[in-house]
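One chain is shown next in structure tokens, namely the form predicted alone.
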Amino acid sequence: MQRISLEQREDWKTQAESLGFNFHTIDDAPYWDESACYRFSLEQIENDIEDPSEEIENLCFEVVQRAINSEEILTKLAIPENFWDYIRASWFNQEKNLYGRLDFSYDGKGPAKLLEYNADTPTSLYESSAFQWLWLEQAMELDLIPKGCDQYNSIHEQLVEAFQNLHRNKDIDGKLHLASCQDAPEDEGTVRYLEECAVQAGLETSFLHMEEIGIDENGHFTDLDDMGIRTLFKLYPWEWIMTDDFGKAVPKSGVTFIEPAWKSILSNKGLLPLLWEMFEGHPNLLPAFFANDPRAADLDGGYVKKPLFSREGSNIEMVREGEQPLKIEGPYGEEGHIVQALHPLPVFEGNHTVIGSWLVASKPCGMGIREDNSPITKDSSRFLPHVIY
């Protein structure tokens, strides 16, 4: 694994904007950054990223199976009691999931260590899938990288196939509605890309914002044309739904949600101590405990304290021995915390680098890389492409 400085394509911003990738720059700072790329060997990808991702996904299914049958665990996860039966039903009815992203600390040498699972509303999808692949093809054409390079990236093809399977198996019945929040360009860009994949799969689709969803007199959800919503992809966290007034109507709405409600167990940082409790010593897991667990005090070499529902690095606190704690401010924490053993991100030329391993329909299929000047990855962290050669 190497970080290689590169010449940028002269017209990449024009291309990005013509393709709808409008969040390539955030607050006048680069988000998409092709001034460098990361190089991997095929063996590193297959053995250290792809295989562990599939294994961890299967371990996560065992966690869900345990959690839905345990009131104690559901309480620890701060999941409202009025949603417990609904979550159980989504699991027992085998409601299908679409995608997720496992975030790893990996330096190219040792086992990749799981930091968290973005199982419900992961972003950085379009840039991982389509724009990164476009960069690969053009960078080879322009001799910016050697001819014959490859990339760990079949995300787009797997998304289209997953939508085809959902359609074929009647998991999507009729029109697929897709929604994100207003005034959230990255979220909307992600959802519109997923809509494009669904259209390529032969589905009829309709985009709207979460704020535009209505509820009729029978408790059914409706779109802007007052048409009923039967299947809804929502880039809107389950923990928000469960505490919204809107959410009270969800269990009886008759809507099939993507991601399904059982994904709320995996998108919760409480997944990390549950995984460690069930599979302690697994080479890709870090010791982790709920914050009120006495064993949390025994972690050596520093720790990271994370709210159960934190996103984009918010309210993360990193404590290293002999150093001032590093903390990112944000709105999370009242729901409770977990504590995870510190496993610092590798640093390449001053950049702290995290690997995002994508799964579609629970199968690993690609990778995205983020880097930051800080040890904590945030929503402003840069996205860099990767190559295999």
Given for the second form:
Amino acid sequence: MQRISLEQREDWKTQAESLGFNFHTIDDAPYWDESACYRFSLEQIENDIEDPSEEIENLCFEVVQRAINSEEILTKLAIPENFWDYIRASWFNQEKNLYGRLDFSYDGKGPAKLLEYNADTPTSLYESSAFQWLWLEQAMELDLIPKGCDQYNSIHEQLVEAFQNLHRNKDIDGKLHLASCQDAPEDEGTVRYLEECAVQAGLETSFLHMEEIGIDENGHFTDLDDMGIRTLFKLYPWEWIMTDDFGKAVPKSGVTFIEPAWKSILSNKGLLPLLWEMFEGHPNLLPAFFANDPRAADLDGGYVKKPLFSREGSNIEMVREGEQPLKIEGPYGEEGHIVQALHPLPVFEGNHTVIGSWLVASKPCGMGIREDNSPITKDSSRFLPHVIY
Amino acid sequence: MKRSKSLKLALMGASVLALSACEEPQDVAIFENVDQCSQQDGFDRSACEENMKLAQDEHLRVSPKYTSVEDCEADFGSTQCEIAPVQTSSGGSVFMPLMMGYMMGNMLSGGSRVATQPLYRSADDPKSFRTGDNQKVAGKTGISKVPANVAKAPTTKTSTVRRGGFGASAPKMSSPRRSFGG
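Now that you have shown the form predicted alone, what about the form predicted in complex with the partner chain?
Now the full complex is given, and it begins with the chain already shown.
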């Protein structure tokens, strides 16, 4: 694993904009950054990222299986009691999941350590799946990188295939509705991209904002044409659905949700202590505990404190012996915290680097890399492409 | 190779709908009644009856609903409406058009992707059969080809009583936010 400085494609911004990838720059700072790329060997990808991702996904299923049958765990995860049966049913009915991203700290040597699982509302999908792929093809064409390079990235193919399967097996029956919040252009871009994958898989689709969803007198959700919604892809966290006004109508709405409700167990930071409790010592896991667990105090060498529901690095606190604690402000944390042993991100030329390992329909199939000047990555962290050679 | 072999240039948003037109048309069979169906080559009476029953069940679910008979007749023609077996929340009658025929898969070509459903005729185009969500199917009975989306089960029109019940839990950020994901 190396960071290699590179010449940029002259017209990449024009290309990004013509493809609708408009958030390539944030407040004049680059978000898409091709002034460098990360290089991996095939062994690093397959042995250190791909295989462990598959294994962790299977461990996660064991956690779900255990959590749904334990009121104690569901309480610890701060999941409202009126959703317990609904989550159980979503698991027993094998409601299909579409995608997720495991975040790892990995420096090219030794086992990648799981930092968290964005199992419910992962973003940075388009740049991983499509724009990074395009960069590779063009960078080889322009001799910016050697011909014959590869990339760990069949995300697009896997997404289209996953939608085809959902279509064929009638998991998506009729029109697929897709929704994200108003005034969140990156989320809307991600959802629009997924909509295109669904269309390429032969599905009929319709986009709307979460705020625009209606309800009829029978408790069914409706779109802007007053048509009933049957299947809803929502880039909107389950824990917000559960506390929203319409949340209580969800269990009897008859709507199939993607991601399904059981993903709320995996996107919860409480997943990390549950994994550690069940598979303590696993090479890809870090010691982690619920904050009120006495063993949390034993984490020597520093720890990271995370709210159960935090996103994009918000409200994360990093504590290292002999140093000022580092804290990102944000709106989360009332629901409780976990602590995880500190495993700092590797630093390449002053940049702190995190690996996002993508799974589609639970199959590992690609990678996206984010960099930040600070040891905690956030929504503004730069996205850099990678190559295998 | 660890990457996608090809990638139909994936746009974020723009021109998404333009790609949906290339689906294979579906073979369907259209009949006004069971007798007509059982006279069609390759169609046996029991399958005709079974599909008629399915279409009649769907009729209750997918037919357009009206709270006045005048509105229904304006769309479907005089005496072409009936009382639906449901009521409004205040106890009023609900009206729906008469089912004028049904559509099923072509038994000779498989036709498994066709959702059996009722068909209607509207007042402004009485020669054509239309689906419950007002998509034109064909003007004649027997075997026809229709676009794939027409062969799918119609989604039902309903009446929204309220919107805006989702979204309130998104944290209020001090600065504009690009994303609520992670």
